[in-house]
Every structure is written in C-alpha cells, then in structure tokens.
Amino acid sequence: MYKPAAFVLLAVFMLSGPAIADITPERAERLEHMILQDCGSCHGLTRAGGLGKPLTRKALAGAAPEGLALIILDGVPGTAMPPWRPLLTEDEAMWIANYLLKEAK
C-alpha cells in the first residue's frame, strides 16, 4: 500500500545525505559511545542480540540505512525498541544507521 507520508520521510532522508557529513568528530565519538552503551544494553555489547534483535552483518543484510534511521528515531511499537527522536536528530540517526551497517560484524 502506498503511504505518502513514508515516501516523503524517505525522500527527506535521501536528500539529507550531505548534512550527515556535518557530524563533528566529537559528536561521532559520543554517538559511538551511545551505540555501545545504550544500544548495547538491549542488543548486546557485541550487538549479537539480547532483549533486542542482533545488529550483526547477517542480521542487517539488505537493510536500507533510511529504514534503520526511521526505526532508531521512531522505535518499534509493541517491542522494547524505544523512539530516540527526542534525543537524536535525523542526521544523527542516519549516521548511526550507516555506522551499524559499516561496523556490523
């Protein structure tokens, strides 16, 4: 089913690519720490899974960074995955999504 709002959000993420480069090295370091501590508390410190699903290369195979960023921002209703939108910008969520795809083991 076609969802205009989802399409618009996807387009915004795709067009925001250059802004992701504006994440400072200091902020990137804090985001990496957040991935280890906050994401790791549910997804496991090695991201192999726990309360949350694994964030490994195999588990993320074929995942689009835009989709992962939306999950990070809005959470997953009915699961333990909370929305991080109150704490992260869209650029930061996209940075995390790309980091996870690049760093997934």
Given for the second form:
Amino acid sequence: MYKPAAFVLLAVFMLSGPAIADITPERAERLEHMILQDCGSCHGLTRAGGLGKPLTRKALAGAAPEGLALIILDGVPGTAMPPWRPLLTEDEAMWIANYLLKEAK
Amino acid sequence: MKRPILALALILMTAPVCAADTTMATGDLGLVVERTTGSLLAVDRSEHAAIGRIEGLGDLSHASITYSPDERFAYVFGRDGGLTKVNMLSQAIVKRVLQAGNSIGGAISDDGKLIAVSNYEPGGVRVFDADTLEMVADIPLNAKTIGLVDLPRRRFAWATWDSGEAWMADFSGPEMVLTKLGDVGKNPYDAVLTDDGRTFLIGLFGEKGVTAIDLWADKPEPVRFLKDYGKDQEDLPVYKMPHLQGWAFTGDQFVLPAVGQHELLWVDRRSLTETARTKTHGQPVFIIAQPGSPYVWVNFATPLNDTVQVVDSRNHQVVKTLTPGEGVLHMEFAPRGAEVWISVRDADKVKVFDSFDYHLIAEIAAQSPSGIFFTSRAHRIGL
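Having displayed the form predicted alone, please output the structure of the form predicted in complex with the partner chain.
Now the complete complex, all chains and molecules, led by this one.
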C-alpha cells in the first residue's frame, strides 16, 4: 500500500506554514487515509477524478491552498462535494490542501 | 467446494491419491475487490476461504464485476477505464483493455455475448464482444453514465448524471436501436432494475425524488415519486453517494435510501407511494434484501461506516445493529440468504455472518476489501 511516513510529510509541511503545526503524526496518518479512501470514493484512488473532479497535481496547478481548504470545509453547493467542516478543523483542511498540492499523483 | 472423492480415496485406499478428481467448479466462488492494491481475491463460499489472488487490475476504486453465464469468466470494470476478463478456474487475467479514461461499472447481456461499460470520461456507454473484448458499439452521449443495467433480450438501460436522461440500447436486431426513455430529473446518482425486470428505478441527487420507468408499458415513460421527502428537514452532508444496486425489494415494497437524511424510505411497489420511514444510524449507502426473508441490511457513509443495521420490512423497525469495524463498504449474501459476507476495509478482512442469528462464521484476510461479487450473480437480471 502507498504509505509514506507521516512524520516526513509533517516535517516538510512545517516548513511551509504555521497552519499545520497542530496536526499530530497520528492525525496526519488518519488524514492521509481519509484522502485515499474517502476523497478517493469520488475523486479516484489515483485522484484522476470520477463523479468528482480530478485532484492530480496537474489539475490543481496554480490553486491557492486556502481556496482548496475552503472548498473542503464548505463543499460546493449544487454539486456532490459535501462540506467536511463537521469532520475537520480548519488546520486539517489546510493540511489536506497542502498535501494535494505537494504529493505527486 | 468439498472434495468428497479425495476423502473417499484417502479412507478406502482403493486407488492411489494421485487419481483423485481435482476438477473444479465455479458455482460457489466469488471475487473480492481489493481497491487500494488493484487486485482481486478469489474466494470459495463453501469453504469460507481465499483461494487465490489476481493482480494488475489498475485503479479499482468503485469497481464492479459481472460473470459469464457459465460462471467461468468474470468481467471487471475499473475506475481507470480498464475492462478485464478473468478466468475463475485458472485465476488469471485472460484479457485486459483500457477502453476509456474513467469508468464506473458495467453489465452483461442476457445471452452472455455483450459487455456494456458505463463511462465517465469520455461519457456514455461502450459495448464489447464478451469473447474478444473488441468494441462493437460506442454510444457517447456526452454525459457521465450511471446505473447501467441489462434488460432481457440483449438490451441495456442507463441514466446520465449531467443531463438527467434515461436511455435504452437494443441489440436484439442486426443494428443497434437507441431509444431515449425520457428526462428523469436532476443528477441521477444510480439506478436499478426491479427483480421482476419491470421497473427501472432512478435515484436523484440534484433534487428530491426517485423516477420510475415501467419497461412493460407499450410506451415507457418516467414517473416521479417521493418528490418531497425531507423537505421540512435540513439536508445533512452526503459523504458517500448511495447505491441502488442492492435489490432492496421485499414483498410488495421497495426500500430506498433518503439522500441527505439518515433514513430509509419504504414505498408501495404498485402505487409508488411512501408507506413508512426508518431512522437509521447514518446516511444509507447499500440497502440489500436478505434473500428469502423480510429483512434488509444497510451500511452507511463515512464517518459512520463501522456499522450495519438489519431492518424488518414488515414493521420497518431496526432489529439488529452490528459493528463489524471501520470501513464497511459492501455486503453480499449467499444466494439463498443463509449468510452475509461483509467487507471491512480498515480491518483488512471480509467477515462472514450468519444472517439469522448474526454470529460470526468466519473471517478472511483481504487487502482493503470493497465490493464482494459471487458467481451466482451470473444468473440474476439487472446487475
């Protein structure tokens, strides 16, 4: 299974901004699992898209992480993208946004 | 499969062991989709055991499987557009084609000769020769296809997510005949054919309601029902799209998932009117009737996907709540309903339960298991 060590990712992201400082390695691993399995249900395990749009690095090129985090938190009305705010903190949404932008797929 | 001949040979010692009959049959076999690793686990239903693994099937998120009429071959539809033909006896890939960029499911014609695949990218349906996997028809339609089912006499029906239409393709004559069945509503998320082959039921995500098309009518037309369920309640987020493929037909009722509500909706088959609702643990994903019983089994969207509930269709009450573990993705019944196989993704297990007293019969190791497909599906209409 594709599973880079969460602490390495965390170390990388800690350089990119303070917003992820509160994410523990254990939580980071859960978030990574969530991206693969739950986001993957609609966006594909390779993030090439499905009912949801592609989330590959290429597809997201130029997107601001803050904008992606807002989409994750509040969803996209009129589409199947639900608001994840009930399940994620703002820091966690930022962590996911940064992950999608930086983890090659 | 039991091998009584081998046992007899060992007991009686009347013949050398090497003369034992090693012929296999496929009637109680199945495949479990291992979504993260792009592999399939071959399982033996009678032995409650894994008997092999087939690898190299690409992206198997949202994969589904149909079987040839002789239950020898499986056709696997992968997310990455892969259509793979697998030999159940040798447990090997016979042929694999990348027929599209992004696909979602498929169906086999009643004569076993045609394989239809529903695609997201490009949209539409492509139809292939079941022997060679050569394409025999391409129906673009410029929309994502959902709910593709086989109909009797070499026909297929489906709906389109983007444009909200239902279509039928008829391959019974020398030329394919394509018919639009009608406009069915905004963003259909899945569709299913009733067990009698009569009604094509299409669930809507973009607006409240379900559309039924009576395929026995001279001129089939969409009829909307359940148009205002939950209209007085605020919609809850839908963290996983429900599926209608579960054949949730019991007695004179359909049971359907409420979208954005943690409820089941019970509907009278003939009048298409709501008869009852059942509050459930979470957003229902699959609602599957336990064959030969009044019960349906329900699993739920994340983050409440560690639970399965059993509901009695006679009084619409939850009669049992099980917690097999995080990531319950699918349930498949033995054809006569005695046991249910449940994939528990995060436990890396398929768990087998007795359908009537709910005791755990067996656990089978599997890598992030999702869909479970027994070969007996070969003989069921509309899958």
